[in-house]
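The chain below stands alone, shown as structure tokens; this is the form predicted on its own.
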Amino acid sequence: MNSAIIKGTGYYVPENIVTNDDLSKLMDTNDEWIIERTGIKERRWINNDESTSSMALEASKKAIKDAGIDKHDIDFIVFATLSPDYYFPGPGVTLQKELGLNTIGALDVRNQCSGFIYALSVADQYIKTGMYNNILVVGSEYHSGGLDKTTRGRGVTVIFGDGAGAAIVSKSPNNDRGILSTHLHSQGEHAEELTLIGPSTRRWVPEIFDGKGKDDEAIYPYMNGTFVFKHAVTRFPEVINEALTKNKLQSTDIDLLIPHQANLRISQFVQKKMGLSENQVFSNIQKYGNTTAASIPIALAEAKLEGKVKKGDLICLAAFGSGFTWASALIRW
């Protein structure tokens, strides 16, 4: 059986700085209580003329420059958001046009913050069966647009940047390195407890057009954070447990853990927990916020470019999000 190895890695993020001394001029709330709850000191948002698209053609070309192919080697797109371009059709076959590629096929991924390990474990799988050779798998998100930008939504819009990453996931001869296994889990009962229940065929479409959809909460994101929190520090070790288990290792043999972005004070958690050192986690939620699908890729290729990543290395990606689903990776660099 064909391994399946992480090519090439990319990222993108606007130039749009909102610093948390901008979001108080917004709402009631100020860079101490942001920092404090959630770690983040900035984010990125969009400007008018960027999209979840243009943001994933950019962090793309940068994998495909990374992992030294050809785009036209590319077989397959897998593209992870919760924030498409459209409601229909998805945003892969709009990168499939825009990166000039042949009718490949170009598969949506809709598992908000666990995105890129969902995408990430489809990859594997087509690689390893043979059916496909180089696999784009994306994660892109444009959260601004949709954000309650008032003190009603702080809770939520503090939190939430824009951003994409990109990864070219490869076939190789060599075992010793690669995916070596990927973990998946949902728990639907928690569903609405982290959602956006309004931009839906039975409630914001009909809304919109009767003229009482403009106000309605339903229309933003909403999160039972202390819900969320508690779910997410007990997940995290779980399913990254479950892949060492899997793979007869320790947390000790972790060389790097790129946690989804999702707030500091979980990661430290995670790391306190399991006993691994500041050292052995990447984190870049300070700078970029939580970009759900696209944390991941970003971090993951942001590590790499400051050399947190090298061959050899036992690189872990866990996530925990929306839905409840929650994933991990293990890869040996």
Given for the second form:
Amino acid sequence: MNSAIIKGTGYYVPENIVTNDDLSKLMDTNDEWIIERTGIKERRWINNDESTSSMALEASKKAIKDAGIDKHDIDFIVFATLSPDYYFPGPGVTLQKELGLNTIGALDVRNQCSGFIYALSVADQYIKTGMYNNILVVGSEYHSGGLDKTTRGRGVTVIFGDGAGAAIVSKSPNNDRGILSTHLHSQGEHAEELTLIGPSTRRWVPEIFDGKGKDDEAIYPYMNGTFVFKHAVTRFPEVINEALTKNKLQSTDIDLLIPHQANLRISQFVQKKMGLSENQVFSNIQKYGNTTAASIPIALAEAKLEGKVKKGDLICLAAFGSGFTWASALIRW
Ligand code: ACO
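Here we have the form predicted on its own; I need the corresponding form predicted in complex with acetyl coenzyme *A.
Below is the entire complex, every chain and molecule, led by the chain shown above.
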């Protein structure tokens, strides 16, 4: 069986920086509260001419360059997002068109914060079985357009940011490197604890706007923050340990843990629970907020650029989010 490596990474974040002070002009919040509860100092919000797929395009171009391949060597796309350009089709096909990639397949993944690891797991299986050689795996999110920017939405709005990250997953020349395993979980009974109800087939646009206008809360994301927090700090260590056990490794073997950037407090909790040092856990939520499916590939690309991901290192990716879904991946770089 083949082994799959991450041959190249890239990320793109919009230029427009929105600080906590900027948010305090829109709603009743403040820099101190946001930093203390989340660690976030600023996030990026896209300008009007950008979209989920346009950010993905920029991140993908960088990943292709970093991998040193020709774009026509890509034979499949897996695109993770909860904020697609259109209700349908998903943005995978838009990215295929914008990259000029002939008629290769494009698969859209809907697993929110765990989306990138789910997408990576799909790519890993296709490489392992020999079906494809180079797969473009992308996570991209445009949150800012759909957030409630009044005080009513402050518990959610201050957390999320826009951005995209991409990776080229390729057949490894040797089997001692690459993705060792991926572990995927879900618990649908908690779907409505972190959700955007409408518009959807359960609540179409005419119903939402039927006499209520845009004040209907169903058009904004809802998050039961405390409930999500409690589950996240349990599931993160659980799924990391599952990956370590599967590969007969220990937490001390991890060179770098790249958790989904949900909340700095969650990452710090996981760090302590796993007995890791601060240097072993990558954090960039301070700059970008929570970019959902984009957060891990952005962090991975940034960590690589900062020299924190080196050949031979044991890299652990882990995520938890809406669904609930949670996942991990262990990679020998
Ligand atoms: N600014 C100021 N005050 C605020 C804000 C804000 N932005 N948001 C809420 N508050 C107030 C609340 O109204 C409440 O006031 P009250 O006591 O007068 O009622 C008080 O602050 C405390 O609110 P809580 O919601 O209890 O605050 P908590 O300490 O739980 O922090 C937070 C909220 C940051 C959302 C936290 O619950 C959390 O991090 N949860 C995890 C959520 C998460 O990480 N989600 C992302 C992962 S999932 C994914 O990525 C999709």
